[in-house]
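Only one chain is shown below, in structure tokens, and it's the form predicted alone.
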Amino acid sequence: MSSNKSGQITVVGANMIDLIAYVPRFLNVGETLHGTEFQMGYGGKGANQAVMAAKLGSKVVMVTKIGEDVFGSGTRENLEKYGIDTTFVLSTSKAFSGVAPIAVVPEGQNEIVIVSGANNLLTTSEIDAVRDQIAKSAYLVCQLEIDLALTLHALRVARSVGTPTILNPAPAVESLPPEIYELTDIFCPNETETAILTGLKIDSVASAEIAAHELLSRGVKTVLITLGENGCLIVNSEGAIHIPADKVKVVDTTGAGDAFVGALAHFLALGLTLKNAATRAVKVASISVQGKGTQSSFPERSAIPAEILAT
């Protein structure tokens, strides 16, 4: 799959401030636990994916809403630092910027709470104002971290102007409107999200493929399931392709899925095949889990092996 448009990527999604606590284990109900380290970083699935694509060299337009607070101004500056177009990073006084408290255990797994705040005050008319940017983009990238109606509207706009879409259905919900599947060209959940959406247990590549076919039956063109240390699985009408991941020492998996999606969009926008783009995105995500934090763990171009970047 490739796009005949420019290499630009438009991302409609959330921005968050990640409040990351490193803890010896996950908490029990009512428990207070001493953490070992704290970090604050810029996150939100939309912003993360935009940053990863921009770090790789894509021209990225971010569409989101921030609060008129220190977190919001910091978010705008952070996006601009990576060269992201913030024309459509809008602000409001009616809510605080979004935050995401995160607990990370020594094995690298995490638990995340998201409070969307200003993100959900984005409006459909504000998305309509980005129509021309979406029209000239190689891909539109969306997630489910802002109000579902807004994501659905963005996908409709992309379809109306002929721009291919990538939907990362996270955080997952058990039921999605049928239209959202039909408007998605590449549906990119992880194992947990796939299980929630299909009701099927995902414990192997084979079971992931069964679940992928269920998603295809709902109208998606291509399903791309990320499988953590097992890489990813591409399933469409042409068949199934499993792309394994390199074995690495995992430090923190926070944001790895976003690193994958942002990298996938970048390589697809360059015109690479889906298999080639996904193979490279797996390698980029594998680099990200070897560092702490979210955007801070996303590799710069200079830290990525040349063969991954070559076109």
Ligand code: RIB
The other form holds:
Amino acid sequence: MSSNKSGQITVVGANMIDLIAYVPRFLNVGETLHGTEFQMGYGGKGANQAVMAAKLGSKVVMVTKIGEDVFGSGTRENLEKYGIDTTFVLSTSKAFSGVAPIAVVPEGQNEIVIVSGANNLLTTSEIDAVRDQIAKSAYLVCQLEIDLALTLHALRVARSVGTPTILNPAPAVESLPPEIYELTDIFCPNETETAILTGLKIDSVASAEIAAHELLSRGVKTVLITLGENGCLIVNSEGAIHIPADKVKVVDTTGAGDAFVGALAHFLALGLTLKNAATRAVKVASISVQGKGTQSSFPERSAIPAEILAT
Ligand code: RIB
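So the form predicted alone is up there; where is the form predicted in complex with the ligand?
Expanding to the full complex; the earlier chain stays at the top.
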């Protein structure tokens, strides 16, 4: 799939401050545990995907809401540092900026709590104000960290102006309004999200393909399931393609899905085919899991092998 619009990407989604504790294991209920290390960083799935696309060189417009607090001003500066257009990074005094306490175990897996705060005070009329930007974008990218009604509205605006959409349905909810599927061109969940959305067990590429067909039947054009160390699976009316990942030493998987989605949007906006874009996005995400933190682990162009960037 390729879009014939400009290479711009618009992201409507959340920003968070990640409060990452590296722990020896996940906690039991009621337990207090000594962590080994702490890192604070800029996160939020929307902001992360915007930053990954911008690091790769895309022109990115971020639509989000921050609190009028130190986290909010830091978030704006951080997005600007990557050259992201922050005209639509709006602020409110009515809620704190979003935060995400995260626990990461030595194997690199994580547990994340999100408190969306100011993110959910974005309004549909503020999204309407971005219509022209969405109209000239190659892709609109959304997630599910802001109020569902806002994501739905952004997808409706994109459809009305003919801009293709990528939806990363994270965090997953058991039931989504049918319209969400119909408004999504590329539906991009991970295995866990796919299992929650379909009620099916995902423990192999074959079971992911079965679940992908269930999601296709709900109206999305293409399902692209990220499979962690097993790469990703693309399923649409043309068939199924499994793209494996290289074996790497995993340090921290936090934000790997966002690295994938941001990179996917970047390569698609360049006009590459879906298979080619997803193959490169898998490689970018594989680099990200080898470093600690979220955006801090997303590679700069200089750290990415030339053949991944070549067009
Ligand atoms: O996908 C990783 C992200 O999820 C973190 O940055 C955290 O903020 C949560 O949004």
